[in-house]
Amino acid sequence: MLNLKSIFSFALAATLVTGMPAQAEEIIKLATTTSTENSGLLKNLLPKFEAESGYKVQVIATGTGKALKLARQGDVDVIMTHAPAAEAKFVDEGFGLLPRGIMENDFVILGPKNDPAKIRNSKTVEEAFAKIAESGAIFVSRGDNSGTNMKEMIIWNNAKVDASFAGYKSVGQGMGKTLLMANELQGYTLSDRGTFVAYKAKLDMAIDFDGGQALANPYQIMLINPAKYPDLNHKGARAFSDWLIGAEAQGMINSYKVQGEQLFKATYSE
C-alpha cells in the first residue's frame, strides 16, 4: 500500500516529466461574462487549451460587475470581462495585472420586427434610446451589472433619459435570459451580436439599430495581482491568458461562427 510520502513523490515524479500540473494547479477558475458562455465560443476554445496544457479551466459565467467582485474577493484566478471603465478602475486599485484585448464584437439594439418605436432611422444610439422612451414601448435591460447593463446606463445618461420610463423592466438576468423576456414581451433591449446570434433560432426579433464603433464591444483577460492573493493559480492563470493571445487562438476565435455568422473578431497585437 502507497503512503502519503509515496504518493506525493510519484506525483511530483509525474509533474516534473510530463510538464503537466501539480494537482493543486489543476483548476484554473475563470470569471467571465455570460456573452462568452451563451454564444458557445468558451465551449469551442477551453477544450483545445485543456487537452494542450493539461489544465481544467471552471468557468463561472456571469455579469462583468459580479467577476469583477469575485476577483478583488480572492474567489477566482482570472477574468475575462467587457467594460473598460470598470477593468481601468480594478487594475489602478491594484487588483488587476496585465490587462489584454484578446477580441470584440458589438453592440446592437433588439426589438420587434415591425419597429413601433421607429428607431431604425435613428443617427445615433442615444436617439434611437430616446425613442424608445418616448414611444411607450417595452425596454428590458438585464440590470445585473454586466458589461452590458453598463453600456446601456451609459447610453441612457448620454441621452438624458431617466431610465424610469413606464415601459422599463430590469430583470436582473443573464444576456440569454433577457433575450428570451425581451422576445416574450416584445420590446427592445441592448445585447452583443453574438449573443443575439446564437439565439437567433428562438427569437422574433430583429437587430433594430446597430451604431458601429460607438457600441464597440472590447472583451480583455486579466490576472489577479499575486500580492493580493498570493494563493491563487497563477500560473495556471497566465498560462490561459497567454494561450488565449497566441495565434492559434486568435485564430479559432475569428473562425468562429454560428449560423454561418462571425461572431467576434480577434484583437490581439503586440
Second form
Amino acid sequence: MLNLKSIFSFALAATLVTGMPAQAEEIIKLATTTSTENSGLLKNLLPKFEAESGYKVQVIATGTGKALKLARQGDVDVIMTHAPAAEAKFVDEGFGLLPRGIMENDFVILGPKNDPAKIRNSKTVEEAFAKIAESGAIFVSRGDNSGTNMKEMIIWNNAKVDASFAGYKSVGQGMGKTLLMANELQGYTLSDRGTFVAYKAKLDMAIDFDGGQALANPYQIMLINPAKYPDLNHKGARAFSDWLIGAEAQGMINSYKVQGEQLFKATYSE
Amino acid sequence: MNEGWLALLQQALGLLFSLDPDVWSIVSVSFSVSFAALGITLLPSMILGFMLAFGRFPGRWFVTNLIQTLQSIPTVVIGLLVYLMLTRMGPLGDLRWLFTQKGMILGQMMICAPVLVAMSQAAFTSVDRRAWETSRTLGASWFRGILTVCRELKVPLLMAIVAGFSRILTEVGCSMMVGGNIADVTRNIPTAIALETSKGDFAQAIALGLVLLILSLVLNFTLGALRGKAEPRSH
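Moving on from the form predicted alone, please list the structure of the form predicted together with the partner chain.
Now the full complex is given, and it begins with the chain already shown.
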C-alpha cells in the first residue's frame, strides 16, 4: 500500500524540481520566427548551447513583425529574424546592436502541380508574380507582417503589380496554415523552403518557381541596446550570439536536415 | 510598453470614429455571418425546444442530454468537424464551401443551435402548463396556443437568442479554421483580433474589441430593461 507521507514528499520534491524558478540571470528570452522553431532547428541547437553555457533559452516564436515589436518594447533579450529592411531600421533607430548574419535559406513559389499560370519558365520572380496576377489564378498571402509576407510585398512592388487582384487572398496566418489553405484552394503562395519540406507529405503542391539567390532568405541575430533597456539579460544575449557564429554552431546549422534535405546554410563571415 | 495605454486607446478610437474601411469590413463580415446563422437556426431550434419541453416521445431524455453536451463542446472542435466535412477530400468537399462565408455560417449554426434549443427548452419548461392548456381548451388553435405561451416567455426566449448570438459572434476557433481569416471575405472580429495581436498591432485589436464590448453592453442593458418590467408579482 502506498504511504501517504511518501506520496506527499515525492510530490513536494517534484514541485520543487519542476517549479523552481531559475535565476533571472540564467534565462535568455529569444524572440524569433516560426520557421526556425517549426523546422526543428532550434531544438537541435539550443540544448548544446544550454549545456555549454549554463543559460536557459526561452523561445518566443512569432512572425518577424511581432518579434521586432517585442524587442522594441524590451520584452525579450535577443532577437533572430529574417527581414533585412525592417532589421536595418531596427538598428538605425538605436534599438538593435551587433546584427550578425548567421544563416540563410530561400523562398520558393509553391503552386498546383499542373502550374495553371505557367510560371515555371519565368526568368525572374517578378515575372512569375505578374503571370499569377494576370492569369486569374489564386494567390494566398500570409498577410501577417511576417518576414515572408514582407518579402512578398517587396516582390509585388518590384513587379509593379497591385496586390489586390481578384484571386489575391490575404489570410493572416502562419506559414503552415497558409500552405494548407493554398493547397485546399489550389492556389500559389510564397513559402520558405523549410516549411514546405516539413509539410510536403500533406500537400498536393510543387515548387513552381525556384529563384535561387534572388529569393535568398537571410537570418540575423541582433542584440538589444542596453541604453534603451538596461535590465535585460545582455550578457546572456551576447554569449548566445557569440556561440551561434562559432564553428561548432555554424557546422550544426549546415548539417541539420529534415527528410534528407538541408534547410539552412550557415553564412557567418567576419 | 513604450506606446502607453492611453496612446493605444486613442489610436483605437481614432480608427473607429474615422470609419476606417478595414475595421468596418471586419465588423460587417462578423454581423452578416452571425445574423445569417442565427436567422436560419432560430425557428427550428425554438420548435425543437418547445417539443422537448411539452412533448412526450421516446428518445426525449437522450436528445435533451445530447444537446446539453453539445452546448459545452469547444468551438474549435466544431470547427474541426466542419473543416473535415468541407475539405477537398471531405464528404461535402464538392460544395467548395471551405474558406467561404457559407462554411462559416454552417459552423456557427452548429454552435448556436444547441444553445437556442437548451435555453428555449428551459424557458418552455418553466411556464405554467395551464397557460397552454387553458388557451387550448378555450378553443385556440395549436399555433395560437404557442403564441400565447411565447408571449408569457418573452424575456427568457430573448435571453436565449442573445446567448446564442453572443456565442457565435464572439467565437474564434471555428471561424478561424473554417473561414480561414481571408481579408475582406471571411475575416471577422474575433479572427481579426487574433491576427492583430499576433502581429503586435494592438490599436486595431482594441478598436474591434470595443465594438464587441459596446454591442454586448447594449444587448444586456436592453435585456435588463425588459426584465425590469417582469419583476415577480407581489400579490
